[in-house]
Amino acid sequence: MSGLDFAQAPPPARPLRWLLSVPAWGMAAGACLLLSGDTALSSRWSPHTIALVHLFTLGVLGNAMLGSLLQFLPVAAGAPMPLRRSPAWLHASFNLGLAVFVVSMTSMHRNGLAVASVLLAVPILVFAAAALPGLLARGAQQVLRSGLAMAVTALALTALAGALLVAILRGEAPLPLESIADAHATIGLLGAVVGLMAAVASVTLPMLQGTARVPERWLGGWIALTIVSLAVGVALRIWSGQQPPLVVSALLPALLFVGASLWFPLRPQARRNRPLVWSWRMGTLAVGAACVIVLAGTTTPLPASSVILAGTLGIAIGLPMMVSGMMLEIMGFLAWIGLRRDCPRGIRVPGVGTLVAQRDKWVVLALHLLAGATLAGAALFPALLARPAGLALLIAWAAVLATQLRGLARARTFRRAHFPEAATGT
């Protein structure tokens, strides 16, 4: 935990509200698939498929990103977040916006989509406006900060592109829908999600998985490559109308991320957190498989089932599995920080690893692997496996929520036993 300034950590309740929303939306995605069946896996452009995709990208990944950033920026990057009470209404607006979006998209209610785009974009843009000045200021860890700044900027651009897509759907902007949709998805997934994971992993892989440190020049080179690839790929996609240039330019940094994510944990300096290692490894393999399928599509047109399979592997299985494993580690830190702040002198608080038990993490991983296998099968045989996959997904994310709450309960039990007069902050 060297290099982390826990004195700068925000009150645990601020990131917790975001992180506890992650499994709730994962369960919602499972329920959506359980109710919709193969309708949600029929086509990339199906309203039900789009709604399901955003349950993962905004509900699961979006809440995880924003909650983690609230904790990570001041503690690990030394970048202040000048938000006090704002995270409460930002969280409420973001998640209400997602709920409105899902309902409006499945019913194609155009006014509802307009409301949802505002509710979603405003908190993201406010968050970016609060985070970027600290990240762009001169100081230590410039490479790490530049990676985080890229991710936050990409998140803001994704929100603006999403609002533009809603305007196109409403007939208010005569622009190419498919080109902007591809740019929106690529900037969001590569620039924001993978960009943030790469920057955060440069700190957390050595700390939590016992790997060697990621050389700063490697991370800096990858960040520069990603920015150039996104800029060139998006410009060519919109200017030429052709999809392959964007795909090829985005796949290079994506595959490099996959390779590094697999390579560093293979030769650890100290073996620790095995459930996290395996959730990260299996999630990375799923993302890599998605990249290979997409790459194959640049030479030969892919059938609709292969397109759905690639999206499922990357968006519904791989990235959420990596995020869920990391999130359970963050939950342990949040509970530990809350105890440290409330603990009177002379009382030793439980270690981070005891608050979220290893056994619970293994159960979560096993359930996610089962749900992932069923989801991959559902992408190929939607009529047969879509609803079983939805049920497996719902159970897997319910296990994540139960594990989170169990960790917080352990901290609460210790607090009540040793210093009951303390305010319950976690």
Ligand code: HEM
Second form
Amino acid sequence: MSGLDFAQAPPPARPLRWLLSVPAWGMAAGACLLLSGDTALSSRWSPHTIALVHLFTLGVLGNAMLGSLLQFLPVAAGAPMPLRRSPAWLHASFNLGLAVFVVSMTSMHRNGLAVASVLLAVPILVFAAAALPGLLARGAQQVLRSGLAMAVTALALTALAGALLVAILRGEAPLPLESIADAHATIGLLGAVVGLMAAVASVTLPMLQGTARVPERWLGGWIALTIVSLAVGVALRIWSGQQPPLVVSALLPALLFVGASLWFPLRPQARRNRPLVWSWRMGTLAVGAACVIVLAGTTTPLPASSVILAGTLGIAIGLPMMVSGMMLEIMGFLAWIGLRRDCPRGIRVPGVGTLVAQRDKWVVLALHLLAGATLAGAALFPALLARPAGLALLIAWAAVLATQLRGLARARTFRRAHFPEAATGT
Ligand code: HEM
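For comparison with the form predicted alone, produce the structure of the form predicted in complex with the named molecule.
Shown next: the complete complex, the earlier chain at its head.
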């Protein structure tokens, strides 16, 4: 696979622990909705809704981002990740922090929120401090690395703003909560999550979905536009208190991403990985629908249910569907890298595409589409559909976890059958 340097890949166990945490938090989000019902879909400011938002933004998207960056930076971007063994404690602190955050937010426990924001922010800042020097150094793939650097920096800024929001909620910082929450959410979702997906997609769309190459100047132009839009929008939101400038300035790069993300796979040069193509497409459509609802809100004030619907389409359905499709492809790579590393010369290891079964990927997509439809319905009729949506979500993410574990089990079976002396690996 052109442009990928597998010799630089970290031991597969390192990114794996993050990627296996993704569906666990997806299932926790389903359980949370099943238990709390419509309380979690009542208003964007309700503590249960904020807890549910972070089960997706930190649990599902955060673990997927940090896990895939551990793999992608050295292998695809030629940027070293000098973290050696520390990802283990970073992972523990990040995920313990999220658990404490969810419990403290739903019970509005002030000290618990303070502890959670430290346990969450420290690993994100350590990760950024480790990744940025390599990403900002001069060298090949400058545009790709600047996109990754933007996403990592945005994630660090989001964590700092999150810690500030906790200080405001604890009454320690007399600052405007709503403006900072909007800035925090926009930098996190557009700068970090969509920023990372745009940069990674410039490599994976051609490689995994058989599309044409994404021109570097397009990606470079989009990165510059996103940085300027966020800087202007956030400054106006915090200093003038006005929300529409932030919404409009953020929607421009977001809608350009949606457009390109739908357009390139429409004209594939090679048909491959169809389950990925469809989870990416359906996920992008959900993100696009969320953007259109938010855009409508700049002309007429949106009812609470439309705000919840937009948040649900973007944060609980669209972005996670795109991420889970990509993650199942990365799982195949990690299992394959583990086999190739341990495999004595002369033994042919199974291909990347065979370790995580295509059939399983189609089942995961179908269950995510069902959960997505129920979730969208729950945003409009929470009393009726919140709990069924929680159950559908729990099942969909349990299927992701089962598919990951079946892929790893296939690699282990091959290892036992062909070189049992190395059976201890992944
Ligand atoms: C260190 C990690 C983080 C902490 C401590 C944190 C904390 C918070 C807090 C306290 C709020 C609620 C403010 C209020 O009462 O309205 C909030 C809102 C929000 N956060 Fe975070 N956050 C963190 C990371 C993230 C990340 C990485 C993302 C996205 C990628 C994110 C997305 C959001 C969104 C979308 C909201 C708005 C929720 C709403 O208005 O319904 N957060 N965050």
